[in-house]
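In structure tokens, one chain follows: the form predicted alone.
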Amino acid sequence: MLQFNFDNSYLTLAPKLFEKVLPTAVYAPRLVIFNKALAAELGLNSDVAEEMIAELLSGNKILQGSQPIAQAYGGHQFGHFNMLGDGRAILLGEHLTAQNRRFDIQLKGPGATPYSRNGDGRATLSSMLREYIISEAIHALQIPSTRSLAVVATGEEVHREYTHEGGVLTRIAASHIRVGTFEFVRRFNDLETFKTFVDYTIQRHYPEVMNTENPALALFTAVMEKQITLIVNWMRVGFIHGVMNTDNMSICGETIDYGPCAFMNAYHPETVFSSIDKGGRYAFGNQAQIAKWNLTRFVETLLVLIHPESDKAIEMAQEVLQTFNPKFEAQWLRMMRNKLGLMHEEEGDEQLIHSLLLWMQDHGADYTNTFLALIYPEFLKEALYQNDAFKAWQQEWLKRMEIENNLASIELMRQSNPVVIPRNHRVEEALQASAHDGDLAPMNNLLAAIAQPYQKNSEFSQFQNPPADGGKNYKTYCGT
């Protein structure tokens, strides 16, 4: 057995919450991939037969010390409110590491819940996959995560807009308590129930302001500045999430449901890869506004205990809603003097930063090609960066870089860009080959390539560069 460590706190609260449900058994699970080392770090015994671990990660045997159920939850979708709950995911308990660590093991793709409206509960192979690659490459790029244990085919078809194989992945969260969550229990419960279940999430994830004037404010502040620097973190890396909704913003700060993300290849920041994003709620350059946006309905759940007044309680929320931008606006100037090396603050750095987007957006130039050129000179030969505008930058920025001590700014640049992320027709190379033709080389050679993306290795330099074409009209789709 995998020998998990199950604790079942969710469970000690109001029934609403959620459903007891068990996974539908697969016909013939069979083990895609396993995340030894992710295994290790919990603690588990993966000396299991790859047939045992299939079994137990399809839901097909039921792990010791499990009670699995289905978190109810709400959302806002595109802006609209909608009832959701685990639609297509079960929750198989806590686990408890050595060092009192505590993460939420869950199962997506399991089969329905009372949650699915209809569905069938199931994913497909393709789309867990997905999930499994880009998790761990965001992991890997040192941003909070979710994280993918393993993938399990089911042996079974899933049918969408056309048949894939199904498949379960296996996610391990710090917990799956979300905005939408909130939003559910303050809608459609008793204030006795929503207090127990912010005390919960305090416990839980924030202990340290259990004890201040004002736990509910206290809470919304630290939600507020985890989701400001993960959001920097994604704009650091070109990063699109795809589907910001209030039922995928993770109370503790982790990007969780990789559904229609991508990463951007030439820089824009109206850049949209998800089909389901006709307006471009979601674009890359909109995620912090749309952050802020998410934020604004989570205090809205907390006014009740933030002051018995409404007035004052909003008006003291808003108080803190009001630093949003200024944060935000300052960890992003500093992430951005990082990926071009300014160590020290000086007046005319914004312009510099600004200038070099605004040329990147007007000649296409790859995001994060664009600052390796300034670290690695084999960059630079590329016939864009012997554009003038360009080199009149260049020439501004090295005027700029004489005050700084040159190579620990060389240092600081390589800590902040990624010489490898994963290129989206890379990972649709992947999914291609691993899920359709059962070919798993072309995954793991990727999955290699992005483990240390900040190194500089001849061996992944294929994954250095976006696609000949651009990638322009590259579509991404929930697929699940």
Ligand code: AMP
Second form
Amino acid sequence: MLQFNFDNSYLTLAPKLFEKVLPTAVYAPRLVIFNKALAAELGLNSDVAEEMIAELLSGNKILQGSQPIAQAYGGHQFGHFNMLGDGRAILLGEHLTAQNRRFDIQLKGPGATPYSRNGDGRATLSSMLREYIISEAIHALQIPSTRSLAVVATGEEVHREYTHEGGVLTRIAASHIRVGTFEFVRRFNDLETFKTFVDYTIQRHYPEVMNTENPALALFTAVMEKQITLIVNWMRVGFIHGVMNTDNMSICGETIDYGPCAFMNAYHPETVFSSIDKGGRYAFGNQAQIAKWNLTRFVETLLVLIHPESDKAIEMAQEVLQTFNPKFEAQWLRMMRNKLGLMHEEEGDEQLIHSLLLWMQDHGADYTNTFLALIYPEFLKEALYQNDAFKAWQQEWLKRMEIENNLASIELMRQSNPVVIPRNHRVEEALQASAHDGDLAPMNNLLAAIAQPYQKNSEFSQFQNPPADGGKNYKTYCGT
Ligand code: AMP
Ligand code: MG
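We have the form predicted alone; now please give the form predicted in complex with the named molecule.
Starting with the chain above, the whole complex follows.
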């Protein structure tokens, strides 16, 4: 039997913070993929008949100890506040591992909830497999992320622009507490409820701030630092989240809500794939400033706890917020130095980094493979890198490398630069085969390739290249 060790602490919070709701049964659940490695990490027995897993992780049968709820939250979507909530997700409960680690077990796409508004509460099989692939890739890239335990096909139709088969994803998260949850609790609940919720979040994610002089301010500082690290990591691997609304920003610093996200091929800071992001608000190079904007919305909710006088509270919050840019820039610079193997810090480094980025931008060079060209001769062979401007840059870099320990530098570069990312065209190929043609082989190959993204493996070389046309016209969609 698939048995979680449920301990559902969220239900101890005020009733307005969630609604009890059961998944809506589906016609013919069929297990498409199950993450055995993750099941083992969670201490689950996965030696269970596929039919049973499909029944349980579609929501057709309720797991023992589960107390399903949909969580309430709000959020600034493209700058405007809306009341949202789990419209197509149901939290089955919190699983405690043997090591006492707490994880939310959530179904995504299990049918309507009180927060569904006009939506059907469903998701397409293809979009849930997409989240599975990309979240597992982000995790393998050693970037904090929600995880994917399973995807079950529903045997039912979901109507979008076209008709698709439905799918239910089992998502695992340290929690689903979002900036948008804080916004909802602060705006629509009394102060006592908000205080209890803040304490709950601190105990769950940042127990170390509990005994500080000003826990609310310390919480904000800690969340800000987690977000900075997260965004720097996204920048390192060329990840574009695509819809960094405040409801899609997790307080614990995990990448969450894989919707119109994608990986950049050719480097350009203005790269956007999301079909609805017309103004480029969530473009690759804007992600840090958007995180700061979201954090400002977050700290606004906390002002009342930071200081009883609002002017003073604002001043104290601003003092912390003002450290965002310098902290981000310092971490970003360290990360870029790592990508170039520069362990020491020299004055001209920033210039060296920016001139490489500018060269990539001018020549449509692939972000991932350009760094690999500095490590692996086979990438360097490409015609693009025979370009004079690149060669001149490379000479400068080699000169700068003279003060570094070569072996250690190369090792640092290998750890900082992925060889395999889930390239958009490969992801699409895998989804076409798995969700539409019933052929799981391309998806399993892709998952095997992205499982060890920093290792060069000739078996997976077909996953290293960008599409022939550069993939510039690739588009992604929200909420499919
Ligand atoms: P997202 O773009 O996935 O972050 O979703 C934004 C909001 O829309 C969240 O409150 C979702 O729960 C809700 N939502 C998205 N798709 C659906 C759907 N098919 N049915 C109901 N609610 C949905
Ligand atoms: Mg969302």
